[in-house]
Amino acid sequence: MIKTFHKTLAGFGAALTLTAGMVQADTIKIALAGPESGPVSQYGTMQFIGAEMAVEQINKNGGVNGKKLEAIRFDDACDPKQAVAVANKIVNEDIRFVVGHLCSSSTQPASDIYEEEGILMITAASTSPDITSRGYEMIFRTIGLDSLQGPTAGRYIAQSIKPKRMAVVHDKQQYGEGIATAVKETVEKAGIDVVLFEGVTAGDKDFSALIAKLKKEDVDFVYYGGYHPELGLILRQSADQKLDAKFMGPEGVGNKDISAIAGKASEGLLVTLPKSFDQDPANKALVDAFQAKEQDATGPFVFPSYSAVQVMADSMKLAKSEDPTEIAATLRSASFSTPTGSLAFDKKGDLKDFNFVVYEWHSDGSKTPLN
């Protein structure tokens, strides 16, 4: 249960009546938290530019309930204790409505100051099921799960790649050993030998000691855990040292950038991604809109993103309300049409319907689907 739901409130309400006559807000606020710094900002941006564009078409059609939406970033670096740091800033500024965060390690800290608080919150990245699997009231997310997406990478694995000696790695946060354990439990079930589960450290530059490991095991395929920057240099330095394997990440690795730091030794990587939205026929004045900015609406993040800011204005619209608690309540007795299909939320607070796609990956940054 939440333990306070702004306790002060007819406090600040009495205060701001003396000092401002009155004088309601006219717009409502919306926190956007995630990393506008560090090694995965790109996923920030798609974050940040899905959620900014859905605020703009909702304010250009009219608002919510008389008033419009008004966006404010939030840097948390992907970086737990700055998330921490976010969350607490974001109750001090009593923002009530948070889209974020990105990395599961950050969302779940800043998500138990939100629980708290009364603070609504809606990620549209973050995986791990641990978010959601507290019983916890205002945490949800416009995205699927790891144990979801691991499932979905094994039996591809299992049932077309079919390695001999397989390897699963992983750089030992939240999210990456959690979808990497999802995958080896899938894939052993289905008798595929798993020869190395092995950990690295996020940013580290040098992979020779897994590298020669990976081929002392005589591995042909490598499931990588994590996010594009350790992957990008697995990739490069596999190839430079002559390692004859595949790899295969989830969507975290599933941007452009990976293409360039690994350069031609991205050809081929298996990624698991949320569907190719911005291919939907019904989404292109969106892609359009996007694409009017010179903004990439490819990336996965973008749409989930968009769509986490329509379902808490549309629960604003259905609840006439701007109180967290009946907009939570109001998200999971209704489902939504969005851009990515028509939603619908379980107690938890997670989606009950998700698929991820894999796709192979080319060294131009493109994708083609395989499921």
Given for the second form:
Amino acid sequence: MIKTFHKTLAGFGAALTLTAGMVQADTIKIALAGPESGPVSQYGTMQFIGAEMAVEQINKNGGVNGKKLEAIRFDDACDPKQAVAVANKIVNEDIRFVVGHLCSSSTQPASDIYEEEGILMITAASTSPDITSRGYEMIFRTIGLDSLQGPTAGRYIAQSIKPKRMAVVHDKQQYGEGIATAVKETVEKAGIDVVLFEGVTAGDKDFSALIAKLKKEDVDFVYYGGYHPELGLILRQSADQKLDAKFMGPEGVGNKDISAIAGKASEGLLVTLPKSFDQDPANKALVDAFQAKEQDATGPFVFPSYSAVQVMADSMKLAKSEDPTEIAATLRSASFSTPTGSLAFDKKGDLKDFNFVVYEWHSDGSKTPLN
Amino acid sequence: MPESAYYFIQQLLNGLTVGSTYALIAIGYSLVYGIIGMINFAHGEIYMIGSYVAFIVMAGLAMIGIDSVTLMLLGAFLVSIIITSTYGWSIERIAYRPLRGGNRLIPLISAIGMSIFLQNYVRLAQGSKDIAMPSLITGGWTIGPADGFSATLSYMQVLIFVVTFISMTALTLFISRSRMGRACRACAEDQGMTNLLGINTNGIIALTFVLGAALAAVAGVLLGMYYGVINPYIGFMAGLKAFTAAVLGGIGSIPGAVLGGLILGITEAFTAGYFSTEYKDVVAFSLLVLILLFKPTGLLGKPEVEKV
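Next block, the form predicted in complex with its partner chain, ref. the form predicted alone:
The complete assembly is shown below, putting the previous chain first.
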């Protein structure tokens, strides 16, 4: 019984793939996978608008190898379980190119599936080093790594802040804990004592116990590895409890919503972010194009997502092919001129060169570069 | 007083506040369970809707130029209680009443479905982004030395304690003293018999859900302002913790729900304060398991007599 059921299922699957294959003959489909819902969906929006703009512009300039690109959104809600479901759906729909996912904890399990199925994946946002450290062929990224971002933050703390009693807090997730650990190691090498290293639960609302502890430890600097919903509340509750410390976080907290949540308490927060590509004069035309569509081009993942689509399209042109394996090989051998600079990939699929910048955040949601 | 004493006081206050927030939601769980013996898993979602309504009312009042704190609070509480009560009544009517009398598990599944529906309905209607609630009540007291560690207690925290205790007392009195309360208790004993004696059991059960929803609204308004952030997912975690508190204190007992909430909150605060934030849930839930091992009905719960 079960055997026949499986056969039917397999047959059904094959039929489905066949029809899908026939329909998509004249477009090249690119799946955009990221959170459209859930607490960090605004990052997903950055990724989607960046990638869709690239698709639009490439199509306007004649497409790729005589074909148009077609972007299709998939919502993984930044939930690892849903990310796997999305990956399976992409496989079933016979899409061979993916830009995404966004959260490292979603990208990791989804990338296993893409690698196995020979689907080319470029993430524009996942910064966990583990994603490209497994010898995979099909997995690339157009953003820097936590192992770069952590030391950048750590060096800045050691050289410019020189805190007396520093604490490192993280949200126990792959991204947050990874980056927090990297910061801790860097500052400890520079001789700064980390008096407290603790994890909080993502989704928690009350951090008063932790803040009382930070206050008792007389901490004057806190590094937080994680996303803005938790740090926003920590900042707000710290102000209520009169904790006198400076805070710093990775690009996961560098979002206007942190100012909405924390209000005045977000003034003076330090954030490491990719360079503001929207400030680059070379990207003026592109920024105007975003503005014409009433989209916000200032988010950290907008331009890396644009570049992800562009390097995909450029290497399809270079390789004169739509075969993901050939394109992966081209990505490794060529270099590409994109709005995020001249990009070249190393053997692992990481960028050869990517810089993070330290910004000071203001309570109105704006930021000023510090180094 | 030494610094460690102030630290202890601060963590105790933190624990009491978190505990009161759990208790406020747990009372609603316990009320419904006590009367119809059903766990209303959509209760956390009602709490979330209460927060959203409060936010909409506050934003609306601010837009038409009313910025008096008293008016805003009053408006938020009133509108939010009315709207969530309507939700409470409709949920009972749509999702639970048609299933009443059957297997006990069926309404439970229906409740989980309702919870998922409400969460996604709010997500679609309001978006999944965090919304920042204005904190209308600011400031507080500071106790302790000017230099070194000092404990703080905000007016908002005090308001949460006070409202929790008023709700608990008022409800306990309502159930034990009023005519309606007697009808509620009769319903809990034996629905069929109560009906035969001329009491509209459907009405009583609907009233229970309305009361539960009104309490959830109060919690929604207060906690929304206290934490300052609401999103469509806050109901799930809050509901889970409140449910734990209700079970810990003895589900069905209203003072038990408050006691359970406070114990849970204080355990979490002390674990986070003296041990590590990472283990606060582990310790809190281990405590739950321990208490249930030695007292399966919870701290103040009455042993359930199997009805035949």
